[in-house]
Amino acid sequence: MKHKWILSLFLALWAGVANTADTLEVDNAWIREAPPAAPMLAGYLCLENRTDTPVTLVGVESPLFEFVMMHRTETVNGMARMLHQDKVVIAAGKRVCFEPGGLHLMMPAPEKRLLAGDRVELDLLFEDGTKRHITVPVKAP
């Protein structure tokens, strides 16, 4: 009996846990395909937080990049400058996206060069610990 009770308990945590990452809406996701010398790419996506708690993005992770950094654009007395962003709260009931001239991802280019029409895997890190996964197409700019 007393395995049953925690099992059921575990079960409710991890029910709740889980359905965080998957409240989200995530569309218009795509990386920019860079010139051949490009130093770095860029990533864009839009979230849409459908609950009445606000979600917090802490991160995003991929198989082909070292490291993927979330930047804000900023232009203060007519220069542009990027700022690094280790969270991006997404309100409750609100859409936050990544877009050219804003918020956007920042990734090293990979050895291969990626064309548009390559897909990528990028992994979506939430503040709760969960995570979700998307599937992200390379478009030309």
Given for the second form:
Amino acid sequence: MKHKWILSLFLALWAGVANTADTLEVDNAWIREAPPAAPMLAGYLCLENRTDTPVTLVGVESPLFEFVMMHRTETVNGMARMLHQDKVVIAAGKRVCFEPGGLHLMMPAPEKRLLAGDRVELDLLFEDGTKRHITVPVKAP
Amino acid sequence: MLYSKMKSNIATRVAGRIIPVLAALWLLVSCSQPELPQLAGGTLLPEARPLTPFTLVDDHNAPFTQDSLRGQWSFAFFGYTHCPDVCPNALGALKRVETLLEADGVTPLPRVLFVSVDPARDTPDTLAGYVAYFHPAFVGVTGEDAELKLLTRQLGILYGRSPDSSNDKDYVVDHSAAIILFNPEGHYQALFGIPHDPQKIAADFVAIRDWYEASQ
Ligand SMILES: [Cu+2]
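If the structure you just shared is the form predicted on its own, then what does the corresponding form predicted in complex with the partner chain look like?
Next comes the full complex, and the chain you just saw is listed first.
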């Protein structure tokens, strides 16, 4: 009886994972190598939702950074501003890219400077409570 | 009868004098004013705008004024080092512009200035390390807010602390994303809006420089 309960819990968790984190394609992820004095870093990635239900990214975490913000650069009448994004929705069947001049991850540079070739661990957090772990290279474009 | 004949005689004589003068003037104007260049994306100010005085500081702690812009072409971008997306994009684009111009044999290369509009956090020392990462010849410039405004207002460059900012340390700054071009007289000559395409900026620079030199 107890085993059956654990099994169903496991299945439920697994289903949760399968619903979001595992069914989402993540590609083109990278963090921009920054100048020595740069206090902030930017990261980029693409998310593709191949399911028929929307997926909502609500945050990003990393042991390396104090915090990771989701931002969107918006240029209106030549004025660039960065707007905080509480969540990013990837509609069913759609692809959303964080890329230079648009959506980006923004985080404080760690004490030890990141250089092209380094790899960074990130967790993508979704609204349904699931997580997706990714390893992201640092690149100098 | 006599009167009207006299009048038409005068008219013929006046026209006979004026037409050659006008023709000469037209020739002079059309020779000394070469046609405006066709630009791929930039906006040219056919009447370059002289700058009124301002006093900033460069990344070697030397004064940087309107006179510092004389003697060579300069690109300028206005940003801040806490800006990890737009500013590296623009400086990376300007680095490629310099590489393209160098490959085309352009000498001297235009200078590139990165003007920090966040003097509270960006010191000349911070800027020195920041700009050198993109290109050893890039120059960082900053200064007191009042002096920065003396310059930016003349260029239509806007900036300000974002109301979206959470606190006094981690604020973000909204800023115009245009690249400004100054001619060797230190006058505001052209601007390049977003997106910054290095190929187009390099081609436009050559067109503007050739037009400027032909106009001298
Ligand atoms: Cu940002």
